[in-house]
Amino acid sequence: MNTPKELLFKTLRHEVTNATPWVPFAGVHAGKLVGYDATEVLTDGDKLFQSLMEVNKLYKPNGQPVLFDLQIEAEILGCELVWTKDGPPSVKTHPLENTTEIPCKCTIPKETDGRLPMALDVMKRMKEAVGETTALYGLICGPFTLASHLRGNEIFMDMFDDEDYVKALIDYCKEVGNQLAEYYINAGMDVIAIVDPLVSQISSDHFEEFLSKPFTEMFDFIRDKGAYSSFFVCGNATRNIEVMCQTNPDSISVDENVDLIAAKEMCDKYNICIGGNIPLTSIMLHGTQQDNMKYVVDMLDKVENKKNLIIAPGCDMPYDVPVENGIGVAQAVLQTEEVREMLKNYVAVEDDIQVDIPDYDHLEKPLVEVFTLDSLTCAACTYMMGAANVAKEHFGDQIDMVEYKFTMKENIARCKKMGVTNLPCIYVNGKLKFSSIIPSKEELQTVIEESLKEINQ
């Protein structure tokens, strides 16, 4: 009899299977299942292990990540972190913000650095506890996001002004990633996921110029070490799905910003698996158990060719996802026909939340609205918000600025009312200016200056 792990392995080998595997991305959410907050579960090995075992028991996964924290490498390399109780930490400072020096390879993390000893110990314990039946994912920070952590928002201007520097910095970050991948594979990880949310915030041309070569080399490295690979991206990465496929990972994982059906057609062209893309907030966090089950059943019904398909959340599950929603997703994947029968008369009820939209035609000063998943927990959102904060520092009281986090129900209603379809994005005076492209300081300032002129006419 095939184990749950073997079903996932067959899918990653692109074989035809009689069922679809599921991988719950329960990062800090794992801690909620046993009463630990996000900081506890990311810093205490015993609490992390206990939390992961609860995920394995309740959600019956074919595969599961051990540690969903893209800041481990950045922390070791000198970034200060901001910790919260209900989300992974975010990067506060950037050690290369004021220099274009490339770090010495002697700084590449050792197994004894930072939180790596804890992470590697828990990986080995999970391998021993559930490794026979569950595929284990080791997650590393992608080279572009890690370069952004080290350099800060300046990297988006560097891509135009100093291409050689950006390539050298990303190459260093690739070496960091390969080293961690080797540590994780040696600790028993079956799948190495390179998680690079900022890939969704650049053009395909920039991807090919700066990222095609390092990602291809990283996936080759992982394959040579005998592990499977995955390319995780958050945000609207639609324009980059094909160039991502061309780096030859075993699988790609996308969030709800991407049309899974269209993306799967592209992945099938390259015979690469695709995973996703259950909406993190509108369904998993705020939906009912029936909403979650229905989303999965509907998704399975829409995908005609289920070869190369993995069911998963769009990205790292929010901390407060109700446990019954995770269980509902698992049940819908494992017992699809029974759940379909259960839901045949179910009609989802939409919240009737009223929101006030600003009178954009009569603003006294420019209004910059930043729509994010949550700038404290989503890396792409962090850098989009960072660009807006730089503009606010420059213009001061000449402009108003507000962030709307999609984790709040009223902001979901606001997005629907305004027609916001992709996160993160920036609106100025009610008009979409930057969608899934993080602007440089100069680009955003130019847009705001034009807005100032219009208001002062």
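Numbering follows the first chain given and starts at 1. Think of the rigid core as the biggest set of C-alphas that the two forms share within 1.5 Å after superposition. Since we're looking at a predicted model, the values are computed, not measured. Compared with the form predicted in complex with the partner chain:
- Annotation for His362: C-alpha shift of 2 angstroms or more between the two forms, rigid core superposed.
- In the core-superposed comparison between the two forms, the C-alpha atom of Glu442 has shifted by at least 2 angstroms.
- Once both forms are fitted on their rigid core, the CA atom of Glu403 lies 2 Å or more apart between the two forms.
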Contents of the next structure:
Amino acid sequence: MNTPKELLFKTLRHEVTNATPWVPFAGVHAGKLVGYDATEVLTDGDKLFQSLMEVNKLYKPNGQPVLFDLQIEAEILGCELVWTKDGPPSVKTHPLENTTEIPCKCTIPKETDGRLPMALDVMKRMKEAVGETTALYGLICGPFTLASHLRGNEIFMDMFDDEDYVKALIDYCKEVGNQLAEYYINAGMDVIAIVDPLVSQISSDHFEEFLSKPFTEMFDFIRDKGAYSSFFVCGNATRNIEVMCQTNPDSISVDENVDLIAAKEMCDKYNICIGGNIPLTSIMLHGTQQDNMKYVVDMLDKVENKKNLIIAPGCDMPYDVPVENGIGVAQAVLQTEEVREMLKNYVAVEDDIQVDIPDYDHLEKPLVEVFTLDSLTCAACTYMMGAANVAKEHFGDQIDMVEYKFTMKENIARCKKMGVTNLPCIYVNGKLKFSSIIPSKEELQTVIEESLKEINQ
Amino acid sequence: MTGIYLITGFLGAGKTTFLKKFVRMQSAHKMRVIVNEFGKEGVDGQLLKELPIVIDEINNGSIFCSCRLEQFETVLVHALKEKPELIIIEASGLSDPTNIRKILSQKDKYNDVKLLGSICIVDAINFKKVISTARVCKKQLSVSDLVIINKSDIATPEDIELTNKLIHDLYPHIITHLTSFGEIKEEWLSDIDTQNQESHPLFQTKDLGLQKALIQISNNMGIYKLKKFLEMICEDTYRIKGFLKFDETIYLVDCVGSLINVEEYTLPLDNSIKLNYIVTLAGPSMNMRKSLENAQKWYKEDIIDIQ
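Switch over from the form predicted on its own to the form predicted in complex with the partner chain, please.
What follows is the whole complex; the chain from before opens it.
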């Protein structure tokens, strides 16, 4: 079957594909799409599910993570967390700080522990809702990061003083990870990502000494259970990419610190996929929609051999990434040629292309203008246009409605002249009313009714 | 103009204890303090009652980790709005402080800010361990103007000697002072000024064990790949220097430890300078050769030769 999910699976099986899959790492950012803060998204199953469905709808992903929180295991094992509204929680206390006891295997989390019931329930609901078309990622905390959550900074002294202890602790954390991987696979997760940000903090020699074996065993375990695997790292992990490849995951995901083009060559040598690495802050958070589209098009142009490539943000997307930037990235991956053309025209379009801007102050009836990247191909644009069509059906001749697709030069000129920067969006009587987030039927109707009243006054 | 002090140091080195004393020392200034929440003990409490300082907290640990940089910038911009005379930033023990230079070097955003110095707190007992296990320790040292070796009250003379040796093996120019309980003396700060004025004079002593390599770079490499290549090797060098020409533009590469600096060079060049060669220097115990070999594997078409 030719579903978005299947494209990602083919990529993870290292097959040649005719397109590149994309996986938005929308963790806490998912909540922004529907107005929930980070803590709500990570603790309330209904809110999480609703947020993830919005990600699925707007960003048209080939794959998406369900719960991006590396503290779940640590919380169950006794670490105290500090919560925040715009990011995942952080670990405050370390239960093994003053002891070198290796925890008993009886402490390995059960399905009923901590936030696992919520996580597993949402995984099952997501599988049911979008599992046919979208690959679902279950994320687990890597054994080195989990060991540091449990032991605190002492782990770096232990690596010097007591190597056997560190190996035993990491082995315990590996068992925890494997157990969670099994739960997640049983709940329908297609890909298990082991996320270990601390890997970039150590040398490749230390990686080989402490991590090569447990990671290899974890990826073998995941493979045996019939799921795909990924190795997520963040920070400048360049020096460790090769030893990471040698642990044999199906894919590796890196952030902007790593030269993706060079890293891909290294991964190709081991026939492992690489995913990444749209810069989180400079492009996704602070860039414009055009910056985001351009970054992706340029990246795709630079990678000659597109086999084994996944487009993704460098890591968990910041909460406040503007929605239109995610939409822009999705469109650039899914319709690369069209977006390339748009970007070219955006730069080249002459200011003197004749565009008539309506006389908004003297309209006879409300004018709903829908600006889209292309409502046929961009999912968010389709929904935005759909919302406008429903309103048009409701109000009939009482209103005028028009769509401006960014694929046409004159519409680009119109956008420039009107200062429209984020697509899709809806203007009513020349005023921006909805940007990127699709309005409900009622919301749009209310706005139009107000406009009707104003005109009839 | 707002002056900034950056306080770094690995987890557990005693940064918070130091910070409390440092803040008291600077209390004549209108000041803000940016801390991350990970410290075992907070800075607040009594200190806040006594002094009119404002604390800005960064959530989520690693304040210079690339994924949390936006939080740091937000807090910094917020702190600068009050136009304090001084901002003291305590970096998280696992953060890469070279990023602060990148952030503060955005002249358009921070034209009214001056980095007065970077002070690294080192634990005399554990330094020998963490320097070999945590890569960030080298980065912290490499941006430092002053290293304060803490916990001298409980460290043995051998510990202290070894810590000093390890630091100076990596960064011979760094000024170190020994202390306990995070105490700092006013005159130590003037060392920073002196050093800043001299712009890090290096290698004034002969060192027979010094490793040196001459690297020929392809003129097609480009700035992005060059910087990535430098990132792969800089931790294992004291210094990297050379002139490169890409697309008719000449660049000066001048790195000190993990601090990478590549900028356009517009002054006339001496005829004796060979373009597209860089020289790397490292101490006897550094893994420079291995690092170079690994980095060459990544950029085999761009690194023409290593001698």
